[in-house]
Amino acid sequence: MVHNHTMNPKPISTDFTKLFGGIPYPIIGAPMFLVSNVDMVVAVSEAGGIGTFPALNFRPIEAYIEALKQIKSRTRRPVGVNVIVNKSNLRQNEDLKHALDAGVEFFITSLGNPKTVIDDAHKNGAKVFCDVTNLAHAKKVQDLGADGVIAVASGAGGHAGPISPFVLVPWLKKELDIPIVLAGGVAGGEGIAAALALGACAVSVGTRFIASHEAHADDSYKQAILRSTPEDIVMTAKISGTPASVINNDYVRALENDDDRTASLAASTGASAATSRPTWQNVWSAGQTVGLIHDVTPCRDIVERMAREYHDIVDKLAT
């Protein structure tokens, strides 16, 4: 399908797009391991939504900061860089100093505390969401002085929480003071329009854009997304040592089979030592929405077919 440009979608004003001076959509191209690269975070953000990458896809930290030049100087929307903050990762002092240097909008923070995260991110005016995947973290988060919360929910490519998003969002909604996100289970307008109804102000959407031109991944990992359907998503282990959704396949069975390797698997695919490609190579990344992926397309007609069908589904609702 060919879309006229000329003809945007009309904007989707929430609390989230208005944090950041009125970007037009709540889509955040969400931060994914190996796969988020410069083209994506420029792709998303022209496009209206907010593209991010995780700092540790640019490795050593000299990669990082060219990439960060690199983004700041193809778009002037606002982009975000994903912190890992938990202890095992000795860059992230570095990493949130250079994209605070760059002028970075907007920070996702994973697995740890973010105090330092949101302290230096509020002294520069940019803004600070933190991955959660039950109110005990939220709370936690919101006290310290997070800007919102990604409500990570069952259905997530990646490390997914085990609560539905027909309860995790509202359920945060009711107990938190600040924004929510919802992650896990996005992939069209449908899924924008039903996380509004629930009390989100945005959407973080991974799997989807993994199908894109401008995603890094191998043809087969995007071949592999638009054949499956959500019933080829696992929960494993053996990988990260942290339960991932990945689409199942030989090699996941085998290790799913095989006891001796998760923990030299655990070992070594720590923060420090994440780009253990021959690993994550056989290992495919990807959330439940695999089953709603049916092409291989640029971003930004990712985000405008989004937005178009979350306005031709409110419509319908109205009547």
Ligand SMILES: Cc1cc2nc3c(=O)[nH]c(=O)nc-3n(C[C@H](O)[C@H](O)[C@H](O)COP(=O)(O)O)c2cc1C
Contents of the next structure:
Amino acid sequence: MVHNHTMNPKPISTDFTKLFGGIPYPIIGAPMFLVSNVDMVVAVSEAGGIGTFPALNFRPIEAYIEALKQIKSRTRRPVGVNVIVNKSNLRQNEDLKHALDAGVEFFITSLGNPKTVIDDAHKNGAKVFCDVTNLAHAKKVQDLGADGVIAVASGAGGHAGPISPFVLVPWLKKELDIPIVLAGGVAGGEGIAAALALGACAVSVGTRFIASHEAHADDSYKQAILRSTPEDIVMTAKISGTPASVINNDYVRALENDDDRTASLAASTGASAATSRPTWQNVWSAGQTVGLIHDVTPCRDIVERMAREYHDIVDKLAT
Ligand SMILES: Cc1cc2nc3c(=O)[nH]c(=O)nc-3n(C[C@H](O)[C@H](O)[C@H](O)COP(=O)(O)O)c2cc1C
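Can you now output the form predicted together with the ligand? The one shown was the form predicted on its own.
Up next: the whole complex, starting with the chain shown before.
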């Protein structure tokens, strides 16, 4: 069959796409601290996936309310907000309320206890998926009423989990009754095909979308994504205190060797003797899919290319 590349790729229907009224593709534009913005969310949702962003990318709260308003005026398709549910996030309840008022359909929670988010979102008919990296946490959020889990595997950007996606998804699948989304290691259609084969119903894609026209990232950061290999990705706890995956460079090496940095993180002063404060000028957050990314292109292209590749691969597997 000859594919007409001016046509939208065929839909990929799963339990996830059905949960959101039949969106075309089971592709979440993952929430990324500092990187996600209004243009990305709108572009991913308009392309047939579901765009999401961390509420805390917009400060003060007025900027967040304005972002919600803009997103909702520019797309009628579902969008998602990532709420960090721990005690240090003083905006949690306000963030949730404004998103629900704006009609946000989807929430991703990370870190602590998602109970309030689940209960309040359900009053509005919104769905809540919780980031998990193991079975114990996944069962806990299922008991709290989560609509699904995002299984964050090894190799992911951000706070990657320790477990291979090949094990994590089927391990959770056997024990859970709610849908599973795979996060980590997916940048192309082969990743969607593999994720669905493992038992996931969608993929959450972060790093691939940093190399997009819309991403709020410096050009040097986007170029570093193109240039890097999976071997350049290291986990460091020296930025926030929680291990996060970054592109290794001289600055990261200096941080890793800075024992005062560990002490200062423990004391929560954020200051460090030997090195200046990490910023996105000197630390680039990314996952192992850097090895699979070769161009900076619009979000719509990324979504459509992934869907097209998925169908090509599934066709090939069937013959
Ligand atoms: C730059 C960057 C920032 C991230 N920030 C967040 C965040 O604020 N909240 C969150 O839940 N996950 C965050 N993540 C994780 C992503 O949401 C997603 O789980 C991950 O990127 C998936 O792995 P991938 O990068 O291999 O696609 C971030 C990831 C990256 C690369």
